[in-house]
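First, one chain by itself in structure tokens, the form predicted alone.
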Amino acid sequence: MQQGSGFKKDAVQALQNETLQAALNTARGGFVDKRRVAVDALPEFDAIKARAKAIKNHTLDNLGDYLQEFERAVIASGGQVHWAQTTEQANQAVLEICAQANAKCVTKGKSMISEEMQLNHALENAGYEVMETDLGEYIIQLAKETPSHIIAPAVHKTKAQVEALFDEFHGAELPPNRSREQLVSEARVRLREAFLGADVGITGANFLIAETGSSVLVTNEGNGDLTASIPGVHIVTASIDKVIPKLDDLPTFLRLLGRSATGQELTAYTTLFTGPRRAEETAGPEQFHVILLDNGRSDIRDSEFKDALRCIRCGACLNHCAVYGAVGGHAYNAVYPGPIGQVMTPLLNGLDSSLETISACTMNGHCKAVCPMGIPLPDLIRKHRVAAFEQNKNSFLERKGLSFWKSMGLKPGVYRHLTAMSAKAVKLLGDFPLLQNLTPLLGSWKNGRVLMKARGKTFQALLKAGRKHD
């Protein structure tokens, strides 16, 4: 299926999937309650809000000049930087690394960039043994799936579907009915196999240092670590974007990114990697590889959609959505879901790829006013619903729609006596039911609904009426 297409069909099925909707329901109190409180025991967020602001937009603005002294650090460190302009290219790099180590085993991180770049298809295809080590990753693979969420790979799986799926490859006589705990103990034993008989690990990256060369990984398990250190070769995959340009910037992202993500104030593990194994450490591995994806970003830098390179990938805007929190994040058919993903898929993947999702949107501001980077999602939504219109994208009806709409809000008198005509036509609608199965349009929408009754008049009419009255 074309990524974004279909999401109407999607989001129908997902909200008649009664395990899908108490999944979500059990996960978005969480998300934005922990938030909350997070946020409100800190009052300088908004400043530090600002001041992370200002060193992306430094950072986008010069982009060039940090990611080559990025290279130059990483180089000294005694690691490579691979420059990939695609996918494919990406794909291309973390093979030769592989091929060139002779691994048969590879371990993965957590990584949204390994999903743009699918690269797990890539690796299998070409005969390597893949395991994920998040343990959201880890489930979804087992159930063959993609992420549904940013942060939280695995948040429309219940407890029953992860046990069902732990009875049916962990090939085990187990007793139903485990914890949670039982449940992260048995992947764990799983886990620790992999990480031992790995002879490649790739993260992902939250963060790019330029002044060290470092990459940043932020985790709650410490599987990105293990990941990174056992085998004999890392490799980092992350986009051009992640950059930063100082060590002493990463505190005002950090104290951001776990709070806006997981209600934390910091996340249990932040890790930074810095080139190879020296001689004088007992740990670590033998090769660091970075690979720099651009894949369209820096077109988009150049573009009026510059300040969504901002995101820092926490989710928050998710969780606050409420047609992501509705019908979960498959829906999208597309790497990136919710807001975030409305803004990006569109760019990344052409804006055909996307007609129906930039559509699924409720203006309501939410997700721009809980993003920790100021990024006006609502608005760069609207710009790209703005370019399908003018491209002709939309449907026919949809276009003449839109066309009346704006002829009838430029004559005020004609607008006026139009809403007095449709006030009166939704009470008749109201006082007998079963006009409603004969009016076009009204039969899909009416589906779940109930119409309520109508007072017949317009609010104006009902305002001045009331003041008359007064």
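Positions refer to the first chain, counted from 1. Whichever C-alpha set is largest while still superposing within 1.5 Å between the two forms counts as the rigid core. Computed from a predicted model, the values in this text were never measured in an experiment. First, how it differs from the form predicted in complex with its partner chain.
- Once you line up the core between the two forms, the Cα of Ala461 ends up 2 Å or more from where it was.
- In the core-superposed comparison between the two forms, the C-alpha atom of Lys411 has shifted by at least 2 angstroms.
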Contents of the next structure:
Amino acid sequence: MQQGSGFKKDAVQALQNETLQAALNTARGGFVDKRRVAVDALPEFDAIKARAKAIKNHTLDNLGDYLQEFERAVIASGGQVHWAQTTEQANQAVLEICAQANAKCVTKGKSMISEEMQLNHALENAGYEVMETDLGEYIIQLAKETPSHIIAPAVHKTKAQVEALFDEFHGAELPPNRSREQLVSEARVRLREAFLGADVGITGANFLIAETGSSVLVTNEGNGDLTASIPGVHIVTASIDKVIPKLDDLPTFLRLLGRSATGQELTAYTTLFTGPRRAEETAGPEQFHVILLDNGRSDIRDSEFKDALRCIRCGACLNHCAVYGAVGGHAYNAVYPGPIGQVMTPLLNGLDSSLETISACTMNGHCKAVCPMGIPLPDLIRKHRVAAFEQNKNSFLERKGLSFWKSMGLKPGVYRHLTAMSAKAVKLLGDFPLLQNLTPLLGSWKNGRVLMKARGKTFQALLKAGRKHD
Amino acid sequence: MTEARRQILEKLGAVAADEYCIPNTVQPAFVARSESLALLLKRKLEAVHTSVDIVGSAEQVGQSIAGFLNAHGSPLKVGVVPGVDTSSIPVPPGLDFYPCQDMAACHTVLTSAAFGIAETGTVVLPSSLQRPTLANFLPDNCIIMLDEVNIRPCMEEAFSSVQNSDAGMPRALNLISGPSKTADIEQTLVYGAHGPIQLHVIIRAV
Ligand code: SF4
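Structure of the form predicted in complex with its partner chain (previous: the form predicted alone):
Time for the whole complex; same chain goes first.
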């Protein structure tokens, strides 16, 4: 299926999938509450946000310069930079490095850019053994699935499902109903073998620092460090928008990232990788490569969607999205789900395949409010909708509906009249539940929702009446 | 590759580079209000499942190590990285230090941090021959020593201390705030995902 398409069908399936709904329910509250506590505890949060936004805007305006500064610093530290306009070029660069290193086994840390590249496919097709080492990525690799969340790839899986997968792949006689601790330690043993036997380690980067040529990796498991520091070759896959000017800028972003993502001040491990092992060192990779992927971002930089390139992939917009919370990440059928995905997918894969995805937004503005980089997500999604309408991409019915809505907007008198009538109708439905079964479309709407008893008057009417009372 | 580079840079254009002038004035005020940097660091680390002792003498270092290992029922054998000199640490009975070569075979390791960050409850370990980075990730128990004088209030100061050190930026600069953990199974925290299951920090106030 074309990336980005099929949202409607998949969303309906997701809503009916009880296991998925259970997993989503577990996740939802956790992220939101933890973020709020962490953000509330830092009164300077908004000021830090403002600075981070200013730094990113400045960097994007001067992106070419900072990328070249980064390149010079990487080379000075003994590393190499490979530029790629397309994901094919990026995969090609990785494959060439692996071939030169005579590699067989490749370990990987979590990287959304490598998902964009579909790097695992490319590596496996070329005959390499690839092992994902982030526990969540490992789980979905066993399940042959894609991540459903940008920071919690296996958030859609229940413990029972994980246990079943491990039964299948870890073999031997495993007792039933194992604890989470037991499952984690099984994976730990498995992955430890992979780490120690790897020839090439591939990680993503949360940030690239132009001044020092460092690539910054944030994890809680420490898998990124084992991936990067055991094999003889370390490859970083990163997109060009990851660069920030100075080492002194990093704390500003780190203060936002952990809090927004998981409610942590800092994740357990934050590592800055700069070049290969030093001359006197006896451990660490002998080669350090950075793949700089564009994949359309240089065009986005000069478009009305530039703001989206400030994203630090914290996942807060997903965690606070009503639609994501209801259907999970897979329904989006794209690398990036949720609000940031609704902005990025049409840009990465074209508007045609994303029409259903961009319509799945209630415009409630939660994502924009929690985004630490001040990205106006609903406004950007609306821009896609406007473009789709202008380019005549919507269905006939949708266009008619929108035209009708527009004409109502232009005739407030008629609009008031019609809403007053529908308010009465809703009251009637509430008072006589039997009527509900006779109303077209209401049946499927009521799946998972309750029709409240209505008062039969519009808000405007009540307001007016209230004013008269005063 | 060079063609891709040329095209990307051409698209991005050499825009009239506007000067970088974004002063870093916002830093969390709670650090300045705190009891002392060592106590703040201790409190923050303890909040993320790490045991911390602040010690005033060399004897207490040995006791702190033995106490930590006993608390976790671990053997009193400690692999030591090249950069740590244990000769000045009086060894309590039963405790055994040995120079550690193979980190994958080491159960408990003793290493040292160059700096601490009070703001975030973090120890900072630049990699080198003396301080191999894998010591921080392969052993089940990781013991890290830190001198109180090297605790910095915030991340910015720790970074600039690293940058201005003789060695400059190391290959791997590890900022460690707690033991390895994962919440990838049903958002429930489990410690010891890949790296150390237990982390112990000894702050030397001498
Ligand atoms: S758009 Fe904002 S909230 Fe969403 S992932 Fe990016 S930075 Fe986080």
